[in-house]
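We begin with a single chain expressed as structure tokens, specifically the form predicted alone.
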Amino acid sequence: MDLQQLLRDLGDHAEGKIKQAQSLAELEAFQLHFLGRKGELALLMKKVAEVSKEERPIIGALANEVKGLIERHLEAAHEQLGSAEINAQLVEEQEDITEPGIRPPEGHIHVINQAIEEITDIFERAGFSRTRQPEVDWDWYAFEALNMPKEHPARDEWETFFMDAPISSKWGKMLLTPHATSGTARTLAQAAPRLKKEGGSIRSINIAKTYRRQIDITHVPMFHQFDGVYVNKQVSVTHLLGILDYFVKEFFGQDRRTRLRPFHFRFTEPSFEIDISCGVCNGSGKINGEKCRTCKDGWLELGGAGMLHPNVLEAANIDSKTYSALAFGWGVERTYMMKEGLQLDDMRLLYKNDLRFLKQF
């Protein structure tokens, strides 16, 4: 029997075969007995170097021939047996549509997100208003106009990041802001007008992302801080201690101790160091008989406070014969570790994306 029968042969034989497929599993075996690398088409092809070289053309051509018709077959008969499976599936199995379906997973707010939430709201019913200010400032902002002039050693302590950007002969170098105090600055200066013109005073919040070089169980390089101030005419000290007092009483609860310690800032005169009590030792300074890594001796640094320095407010065109003013600021994420309840004695863990932490709140 010549080559050219053969092949016809083979595509009529592989045709009835598929036919009496009876399932997907038996069809695919087909697949691999007729069109397979070893399969029957395979064979014959290797039997062409036996035919004349006027005739392998015409074998050529019928051999892609009958592979077409046996690939159309086969996928004839793979979606009428798919089809019939399906149905088959339909008919053994039922779905109770009245079943709750599973609801998928959701997530919420970062836990800084929510303590920069509560600590908003806490101070916006003491009448402070929210101000945005850039991440990206100026010199002036962050040092000159809070008394730090160029080369003062005080700058030394901020470890700040500078930009590769063009130094303004107004307003200096750019940076990357390392205190919320510099919107502060900021906010003074644009109220400056409305005070000279209409009088009044400035209650204002500032929430924002502040850099600098330092990483460990209590900084990282990125932080939020919140910097307040408040200005009018005859403000005092009284006043400072009135506005902590009621945060600390919000945020941290009845259970929690502060403490003033003078200190020394370059914008603010008289100064001092707020400390709150350690949430993660209750402020004993010890863990099951060993020093906390948190605190060492039962106390945190909460932040800074004091009476904004004249230098500063003159730096901002606000008159400091007429107004006087308090300024208070800490970071977002150390205020959220010394929280009630809250047992975080690492600041890292805040921004490593871990769900088995973050899900706990």
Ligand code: DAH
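Note that this is a predicted model, so its numbers are computed, not measured. Residue numbers count along the first chain shown, from 1. By rigid core we mean the largest C-alpha set that fits within 1.5 Å across both forms. What changes on going to the form predicted in complex with ligand DAH:
Once the cores line up, the CA of L308 ends up less than 2 angstroms apart between these two forms. Positional change of E198 between these two forms stays under 2 Å at the C-alpha, relative to the superposed core.
Put the two forms on the same core and the Cα of D275 is off by 2 Å or more between these two forms.
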Contents of the next structure:
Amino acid sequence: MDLQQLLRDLGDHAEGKIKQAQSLAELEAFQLHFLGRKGELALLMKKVAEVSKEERPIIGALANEVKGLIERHLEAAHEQLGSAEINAQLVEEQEDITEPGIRPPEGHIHVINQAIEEITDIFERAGFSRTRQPEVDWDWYAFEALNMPKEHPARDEWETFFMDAPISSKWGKMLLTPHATSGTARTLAQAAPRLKKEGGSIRSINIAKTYRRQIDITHVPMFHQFDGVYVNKQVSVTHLLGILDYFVKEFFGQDRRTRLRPFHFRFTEPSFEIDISCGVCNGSGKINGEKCRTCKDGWLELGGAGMLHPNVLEAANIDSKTYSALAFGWGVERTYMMKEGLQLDDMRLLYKNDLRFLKQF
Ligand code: DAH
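Output block for the form predicted in complex with ligand DAH, input the form predicted alone:
Following is the full complex, with the preceding chain placed first.
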């Protein structure tokens, strides 16, 4: 057969095949099949030896032409199939941005921190500033400066954790603050020079972690207290009742009433326990003629308060003849439970990090 014809036929045949190719892989196979070292063109070229010398250059030129033709077809097909494949992949991997996303789990602040924020807010509206004081402190601020001398039995009530640290001759032992009143003692001492120089008043609320060696269903060894103090000239019990009543109405509800009951603390004189009217029986102590089960005779015990003892003011270097001060303080956990009317079976639940419990608040 005529070699020139065979070459032309090869060109036509390859063109047809390449145009039908469906994938880049198929094209690659054609490339080898037609143009590879052992491919069809190479096979035909072996026949050059059989043609006359005059015809050889013509065959050579024709072979190059056919090779070039096949290459161009391969290239064109490659371009077309390549972009088609990329498009298909893009379509497949396309994200539907209108689809609703997956919401990541969202937490909320701990119930006790919520209570702390609320308490802070209420007192800030009455002109108190939240102070921050160390929660590892000296015996001086926790007891001595609060009119509780070393051997005084009242100190046993505080069940204090003492640090294994050198004792200071000036400040005594180091401890974990057993009540937030120690922070108040520090605030008083810090503000004393300002009072002396510029006069004015002190209105501080210390909300802090407190620690006592007690753990059972109504006690945890770490809990929170808030402790407020208002120092000015001629502060009286009336002011004390006023600020407590304001807090109780803001925190528990406008219909709640407050009363002071005489009590004893070393750092206040006079001292009181604060009661609030029971929200369940509305302070009457009775529900449909039956005794209310939430309270004792219409009142619930909230916390301690009083007028700071002159010795406490003097220990902070504040002149107790010029100034007087009201003070109050009690636990955040208990206050929050009272607000919600929660009878928490076990106070320890608050700090067990059990989400089933915490998510309820
Ligand atoms: N610090 C006391 C306690 O932990 C409570 C207390 C009573 C605080 C009377 C006060 C106060 O500021 O005036 O039991």
